[in-house]
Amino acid sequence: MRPLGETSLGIGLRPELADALCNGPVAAPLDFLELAPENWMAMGGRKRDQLDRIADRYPLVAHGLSLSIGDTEPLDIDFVSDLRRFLDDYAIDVFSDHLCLARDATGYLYDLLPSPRRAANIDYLAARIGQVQAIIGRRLILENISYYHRYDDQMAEGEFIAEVAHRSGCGLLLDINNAYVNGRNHGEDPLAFMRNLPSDAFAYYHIAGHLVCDDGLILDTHGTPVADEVVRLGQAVWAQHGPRPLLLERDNFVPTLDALVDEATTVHRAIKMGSCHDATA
């Protein structure tokens, strides 16, 4: 994989975009694509051929959905081993998933739920992260999720995530929209959250759109353009932690490739230009 620069720009590899990415002109503003490995690992035929062709045109990073690092079930070693082979086959150096739980004893929940942010859980998480990193032969990168439930007697999110990264050696994927959504929904300051995080752990950033409901609740939908408030938070993130590769997520109501690239380019430019200003402004 060609290494990503600190100002690289990417979008998610969605099925709706695969034909255009395979057969159309290479989208010059794009430096990389992000795929969900679960959607490609067991595929053959036309879909695997598409991925082979796309991988020849764009560097790939992988963003998983089902590691469930924060649950209490045994790690799925077979899955993690299969993941290692897939990452090796496509020379994917960057693999991320979510700091969350997504399983219980009955199986997958098809949702990402927050892990309780308690000091007693940090060593448990660090040990599981170490297991995964040993198998995949790469640093595991973990993303802050959007959440709608809070447990009692928790550590501050930024403090908890920073300590998990310190004890495990994992990297971090900062989702700027998730930080904004959580701040608005729970009456917290997303700037204070992100200031607690260690800059040297960040591998890259996510940014996305959200939906504001009639009752004021914000849903992290990845189905709308990025809000101006999230762009401004992205500017503060760059001013505080420095530039990193930026990925625009769009999972619902996916526009054409050209339209998505235009939006990603506009957001990227706005964040780079605005990050010259004071992050506390």
Contents of the next structure:
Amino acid sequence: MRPLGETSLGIGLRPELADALCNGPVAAPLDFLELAPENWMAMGGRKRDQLDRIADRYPLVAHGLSLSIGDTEPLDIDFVSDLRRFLDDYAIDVFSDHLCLARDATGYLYDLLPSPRRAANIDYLAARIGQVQAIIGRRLILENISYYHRYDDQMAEGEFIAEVAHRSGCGLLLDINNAYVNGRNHGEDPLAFMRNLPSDAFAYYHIAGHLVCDDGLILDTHGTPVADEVVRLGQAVWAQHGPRPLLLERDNFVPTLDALVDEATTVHRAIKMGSCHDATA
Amino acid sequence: MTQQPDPVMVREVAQLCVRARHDPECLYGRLLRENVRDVLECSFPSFCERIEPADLAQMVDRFVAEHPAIRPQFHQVATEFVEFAQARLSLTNSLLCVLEYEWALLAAEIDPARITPPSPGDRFGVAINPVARLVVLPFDATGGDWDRPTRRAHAIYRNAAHEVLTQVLSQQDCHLIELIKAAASITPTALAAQAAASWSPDDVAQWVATNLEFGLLCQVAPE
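I would like to compare: after the form predicted alone, may I see the structure of the form predicted in complex with its partner chain?
Below is the whole assembly, all chains and molecules, this chain first.
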């Protein structure tokens, strides 16, 4: 298997694609696949069989949904320990989740909600990140989410994430589409957000499509092709922070594997070429 | 480093989450409900077909507002909903059985136990497939009309080819299954001896062979 490099390209491992990934020829442009552990762990039957076969064919990285590092409840230690076993079983070195909350005092919410960005919360978050890293035996990587609620008088997102990374030592996963969506929805400058982030903390980049609603709100649906504006933002990211592995997320209206690989290849090429033009301009 | 959240953080997070849980019109309220509804429609299609859309929306509303979900895996939203329905929703017995049957199909599909195909040879014991769920339903799940009342025992299980099967059980099936379950595993010869009052040895051997082929039984090392 090829090791992940700065220009590696991946797509999300969706159940809809599993048959083609198991049984078809290895998709040459793909350097890795990303899976959500919550959708594959503690599974038997066909899905387990498919995952075993896919893991023999493609390097895997894991991108979690339920860690809820930014909530105010004690960490779900049993779940984090289960994650460790799953990552070990499939020899997955790279594990990311979101800088957000997915749980409250009642229980799991099964969605990603924003955690308040306040200086007073950073030590608390850093301590939890350290606790998770000790259990999973890996560096935790955290992604900027798309958010649809703003707490009053918060820190700027870039400044907050940079400080969390600095104090905790966690890695960062920059979701370019989320930066675009937040910028449009909240009238903020995604380039200013990204300028504040430490390049050396970035493990990889996400890119995805979004939905523009009738009222102008943009939802991070992962259900459409990547918008041109997001590709251009990706070019700026690449020029500013340098190349990293790029992953195309597609969770709704998932096309065929061939079509998705074509889109990922096209987006990847456009970002690489565009960033060269930017850099030489 | 502090392990305790700042009180302001606790208050702010609680306010956002309470609103998402209790206000179906706010954006996060809508998103939470859409996620749950998508899982229910995918996991429990027959259950959802039998409910008016407004009633289903109300069930989803109550689930989001009230249910203390403890399972982080997204595919377990279905399990959380079944527990909620059993405890908090006043469903008719037949509707609850449809829901529980479709959950049993899902559970059999993803149960972590490994199922191995039968191998040739005559020195083996048999056990009930470890993912099999044996249930009595007020309808024949293998027939077309689930709304025609009857009372049938069923086995729901996954075979070695990962197919999820539903098998209607006769009283005689249930008798042999009870004997096997009581022993945990048993050789066909010992099973025939225990069932001798009502089954011939040849009939037991044939029953074992048939159900090994279906996957209701699995081979284990002889005692």
